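Listed next as structure tokens is one chain, alone, in the form predicted alone.
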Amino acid sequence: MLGNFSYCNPTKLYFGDDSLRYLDAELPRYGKNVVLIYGGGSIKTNGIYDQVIKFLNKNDKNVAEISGVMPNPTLDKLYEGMEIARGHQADFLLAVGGGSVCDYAKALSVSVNCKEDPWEKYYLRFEEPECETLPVGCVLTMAGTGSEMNAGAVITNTKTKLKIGHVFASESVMPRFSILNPKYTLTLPHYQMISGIYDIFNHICEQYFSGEDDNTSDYISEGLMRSVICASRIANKDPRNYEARSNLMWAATWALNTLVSRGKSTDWMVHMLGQSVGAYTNATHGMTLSAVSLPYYRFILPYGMQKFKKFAINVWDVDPAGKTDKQIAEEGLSAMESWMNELGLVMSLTELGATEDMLEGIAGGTLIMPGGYKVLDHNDVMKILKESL
């Protein structure tokens, strides 16, 4: 383990199929005044919605609504939700749904006291809130950003095609308490659970992909990864298995909670990568992870030889007997490879409707992160985006 850290995660998590009953618990502690976040309407047919007014009203809360909160939230929607938190002068924040839901719910958190444009504040200068925050409660849907129990919210201007997140240090940020009962993810369609699996995976290796150390997080990310390899395989032929949508939920939650980053450096160029290929195409954030991923890792691997290899026989158990070091490697990537086809993911920007001339927009929106094996200049993120079109 390198260099010092401190961990803390304040976030209070209730797990299972009766999980939501604890809803019941939480409200009290807060204001009376709340508004509930939700997306497109899904929550209505399935009946969450019901459940959750039921225990708000129980509770006596004075309820404002912001629904259609989009897969990408925009910097509109945020403008929008501040008018309506400010003039229901809310207490509090109930995200029910996926991670966009959660994100948005964390973004508005920071922003409603806000005197300043929330944009330029945490998402051009990236400060962290100065303001009193709101706070933030989620009742999970869909499993894969992680978002329930970290301090992270992205955020899409669709003017300047920039998609970014923001990490907020600020403790205050992350969710007060996350409900995630695995049985809501059962009848998510096909192609958003698969894009969610991806984004679990992908968290991890963002994490993992970096370093040269003997450190106690590879080998839980290690761990982590193999659960969701498993998992995936089944939830892919069964989708309704809770078995197996259970150990998905729990690892996409340990996947981005800060655990596996500690007491190392992290890499995190994948997502920027997607998130400005996202900004052009507003495709679903997982699919765009798994676009761009093996290109952006065959191109770095060879300055992260020895993590690679490890990857290769720790994850995906490849035979290293009579190979050279990056024989096993490659041999790691093309499992991975078989896994991503496996399951039907998008594995080309141009399933996602990206084009060659959208590729300097999309190069000149990435930003650039130095934690990974390789810094990226704009010819390499050029490089690696024509490769993966």
Second form
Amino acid sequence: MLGNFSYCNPTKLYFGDDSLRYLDAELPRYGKNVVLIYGGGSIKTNGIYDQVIKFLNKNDKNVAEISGVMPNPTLDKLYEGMEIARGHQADFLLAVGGGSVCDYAKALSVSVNCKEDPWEKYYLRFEEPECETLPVGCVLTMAGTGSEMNAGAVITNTKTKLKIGHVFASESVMPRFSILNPKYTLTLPHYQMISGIYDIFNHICEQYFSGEDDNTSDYISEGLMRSVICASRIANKDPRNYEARSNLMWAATWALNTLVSRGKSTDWMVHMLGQSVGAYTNATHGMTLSAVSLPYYRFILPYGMQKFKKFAINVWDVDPAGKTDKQIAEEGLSAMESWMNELGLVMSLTELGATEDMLEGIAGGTLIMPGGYKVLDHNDVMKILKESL
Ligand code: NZQ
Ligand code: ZN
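Write the structure block of the form predicted together with ligand NZQ for the protein whose form predicted alone appears above.
Up next: the whole complex, starting with the chain shown before.
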């Protein structure tokens, strides 16, 4: 295990097909003025909105709403929400939706009482909040990002074409509680379901593909990856399978709630590439990752051969007998590629609307993270992006 670290995760989880009722236990802990935050309307169609409103009314809350939080929430939408929350003198932010809605609530939490511009403070200078943050609770409707139990909040500045995630160090930014009802994910369109599945898988990869030590986090990661592969195959054929969908929801949370990053340097370059693609195309997050992953992993494979070999054997059951390390490692990535095709993931940037003339801009907006097997330079990024077209 690398370095010295502390571990605390203050988010309380409520899980299961009847978990919304725990709102009744949580709501009395917070003030009267609640801002209910949600997306483009799926929660109204599937009935979750009505169920949540019932609990808010029962607890005598004074509710204002921020609706229309879009996938890949924008800075302009954040400014709009700050006005609403300030006008309502909000005590508590309740996010009901996917990662975009949860991220947005966290970004709002650190911005409502902030005297400075949140984009400059949090997304360009990566500072921590100095103001009082507002408590956030989440009712999750999509499995993927892990936003329900972490301090990440990704915001897109459409003017400067930068999509930036800030993972806050402050525990006060993490949701106080999150309600995870796997049944809520059953109404997700297939495209969103598989995008979320790949997001989960890639979060694990981003943390796994770093370091060469024998590390407990890697063993936990291998187990989580096997669970995601197994459940995804079932859910892909039978999306209403509760067992598979509940496994995916639980795996998503543990994939990015800070557990498997302990004792690791972590990579995150697939996400940096994917986020920059997202800023140019507004494509669905998980698909921006699937489109760049194989070119990236094939590029760094020679620098992290032993881990890619371990991945092949322990995650994809590649038989190592009589093969070189390189053959084993490459077979692992081929098995992953077959699985991605089987799910129906987007495997090229062209499919997401990216064109060759965007690549310099996308490369320029890609933050370089130093924790993986090779620190990329601009030429490497361009090579990977071209390979991904
Ligand atoms: O807006 P509505 O109408 O609710 O529709 C949403 C949206 O169109 C729909 N949806 C969600 N739950 C549904 C549903 N439709 C039917 N039934 C349901 N139960 O799905 C669409 C996508 O939702 P979104 O919240 O955008 O998806 P996701 O959970 O993938 O979140 C993506 C955002 O999270 C960020 C991404 O960059 C992106 O901005 N991330 C946040 C992370 C974090 N906090 O740690 C890490 C991730 O790597 C990621 O970067
Ligand atoms: Zn992600």
